[in-house]
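This document opens with one chain alone, in C-alpha cells, the form predicted alone.
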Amino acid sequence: MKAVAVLPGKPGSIHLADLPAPRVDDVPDGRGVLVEVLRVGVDGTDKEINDAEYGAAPEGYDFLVTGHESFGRVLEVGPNVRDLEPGDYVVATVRRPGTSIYDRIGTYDMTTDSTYFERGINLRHGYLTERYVDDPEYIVKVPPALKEVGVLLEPTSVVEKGIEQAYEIQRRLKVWKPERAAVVGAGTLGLLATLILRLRGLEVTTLARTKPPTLNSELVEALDARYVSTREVALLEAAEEYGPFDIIFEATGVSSVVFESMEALGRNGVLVLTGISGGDHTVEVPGDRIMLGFVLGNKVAVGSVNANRTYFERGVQDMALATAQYPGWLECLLTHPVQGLDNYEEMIRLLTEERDAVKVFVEVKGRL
C-alpha cells in the first residue's frame, strides 16, 4: 500500500513508501474501522516536517507516514462498532492518548507526558496513504452534505478548541461578553478562525501582512469580518483604531507578532496562541510594557494545541451553521489540489513556493 513518508531528521527526504495494507482486526475487542482515505489537507506542518524541524517515526519503522488533515468513507467496521457503518463519511482525529490523567479522562489533547502521539507528526503514521485502520473513539463521522468540505474538520477543530478556551477560561468573570476579536494570521486557520467568531457575532479584524485585494481578503470581507493589512496598519494602531480586542487570535507563529498581541490585547482580555515553528529565532521585546499590561488589565495568554474529538463534533456543527449561512464560503478554502500519492513532489513545492495557496490538498482516490 502506497503511503507519502519522510525520513525524521534528514530534510527534504520525503518520499513514496510501502505499507503493509491494514485490516479491520488489526484493532482489539471487534473495535476495528477501516478506513479509505479519499482526501488529506496538508499544511506548514508537513512542510516543516519534511525540514526535519521536528518529527518521529513510530516505533519499529525508520519512516513516519505524514498528513495529519484526514477526510476519508468507512470501508469496513468491528463486531463492536455501533455508531459508524460502511460508507460513512469520516475525519479521524490526530493526538492519541498517553499515560496521563488527562489521556485517561479523553482530554489526550490536554496531556502532561513529555512524550506524545500525533498521527502524522509524531511516533504515530498519519493519513496520506491509501487506507488506515483506527478505534471508533478517534473517528467522526462527516454528514454527506459536507463531503467536498470534510477535508477542513481538523483545521476546524484547532479553532474551535482556542475559541472555546478562550471562553472557559473567562468564566472566572463571570459576565464576560467578548464583543470585538482580532486574528492574526489569513491563512487557512486565520480564516476559519474569523469565521467562527463571526458565527458567534463577534465584530473581527483579520490582519495579514498583504495588501488587498487577494483571495483572503476577500474571504475575510464575504464574512463581513474587517481586513486589514499589517503594511498599512500595525497591529497596535489596528487596536487602538478597532479595538479593545477581547480575544486575539494568533495563527502565524511568529514570534515577535505573538508579543505584539500581547500589548494590543485589550483589558480582561484572553490571547490564543496556536502557530508554532520549529525555529530558534530571538526577538527583543518591551517586556516591562507587556509585564504591567498583563498584570494590571488581567490579561490571558493560552496555547492549543490539536484538539481532541469533542471540538471536532462542534466544527461539523459549525461547518454545517457556515454552509447555511455564507454558502460557497468554505470550499473557497480548497485552492490547490494535488492529484493522487505519487504527486508528492508537487505536493511540497506548492507548500513551499505557492504563496496564494490558501490550502492545499491530496485528492488521494481523485473523487469523492
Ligand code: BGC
Second form
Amino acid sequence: MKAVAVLPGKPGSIHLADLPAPRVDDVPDGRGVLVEVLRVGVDGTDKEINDAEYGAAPEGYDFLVTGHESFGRVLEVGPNVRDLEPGDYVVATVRRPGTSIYDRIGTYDMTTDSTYFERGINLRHGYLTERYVDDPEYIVKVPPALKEVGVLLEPTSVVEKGIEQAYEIQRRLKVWKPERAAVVGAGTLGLLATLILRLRGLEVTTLARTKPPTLNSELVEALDARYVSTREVALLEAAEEYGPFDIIFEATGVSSVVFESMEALGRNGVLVLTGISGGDHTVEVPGDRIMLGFVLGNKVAVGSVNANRTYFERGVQDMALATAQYPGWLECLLTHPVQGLDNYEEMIRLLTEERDAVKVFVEVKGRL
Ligand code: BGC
Ligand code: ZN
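Mind sharing the form predicted together with ligand BGC? What's above is the form predicted alone.
Shown next: the complete complex, the earlier chain at its head.
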C-alpha cells in the first residue's frame, strides 16, 4: 500500500513509499484495531521533518512514513476489542509509551525518557498511508457529527493539554479565577487556543504579526475575541491596554516572543509554551526586568508537548461544544485540501508557500 515518507537526515526527500498492508492481528492478544485513513492534517513539524531538521525512521527501515494528525474509520477489530467497532470514526494519538513511570500510568506525553516514540515523527511510522493498525488504548472515537472536523482533533489535543496544565498549576493559588488571556500566534494552534479559552469564558486577546483583516483575524473575531497585530501594538503595550493577562498561551515557536511573554504576563499569571522551533537562535533579552517581574509577581512558565488520550477525549467534548456555540467555525480552519497521497509535492508546497493556509490536509480517501 502507498505511504508518504521521508529519508530522515536527507532534506527534501519526501516520496511515495510502499508499505505492506497492516493486519488486525499485527497487534497481540486480539487487541488490534485496523483503521482506514480518511484524512491527515499536516503542520510545521511535517515541514521540518522534510527539511531533515527533525524525525527518525523506525528500526529496520531507512524511511519514515510522515503524518501525525489522523482521521479515519475502523475497518476491523480483534476479538478482545470492546469499545470500538467497524464503521466508527476515530483519531489515533501520536506518542507511544517508553519506560518511565509517567509512561507506565498512561501519561506518555510526560515521559522522562530521552528517546520518545511518536507516530509520523520519531521512530514510528505515521498515518499518511492507506491503513494502520494499533491498540485501542491509542484510538479515540469521534462522533459522526464531528466527522468534517475530526482531523483537527490532534492539534486540539495539544491545546487542551497546555490549558489543562495551566489550570492544574494554578491550583497553587487556591482561588484562581482567570479573566483575561492572551494567545500569541494565530496559526492553527493559536486559533484553537483562542477557541478553548473562549469556551472556558475568558476574555481573549490574540496577537499575531499580520495586520488585519485576514482570515485568521476574522476567525478570532468570530469567537468574540480581540485580534491585535504586533506590527501595530507590541505585546507589552497590549498587556497594558487589555491585561493583566492571567494566562498567556504561546504558539509561535519564536524564542524572543517567549521572553516578551514572560514580561507581559500578569501577577500570579501562567505562561504556557507550546511552540517549537528546530532552530538554534540566540536572543538578547532584558533579563533583570524579566526576573524581577517573575519573582515579585509569583509567575509561572510551563512547557507543554504532545497529548495523551485524556486530552483527545476532552478535545472531542470541546469540539462538540464549539459546533453548538460557534457553528461552522471549525470547518473554516480546513482551508487547503490536497487530493490523495499522490499529491504529496503539492502538500509540501502549500505548507511552505501558502501564507494564507490555516490547515493543509490530505484527503486520503475521496469521501468521508
Ligand atoms: C505534534 C505533537 C508532538 C510534537 C513534538 C507536534 O507537531 O503535534 O504531537 O509531540 O510535534 O514532536
Ligand atoms: Zn503537530
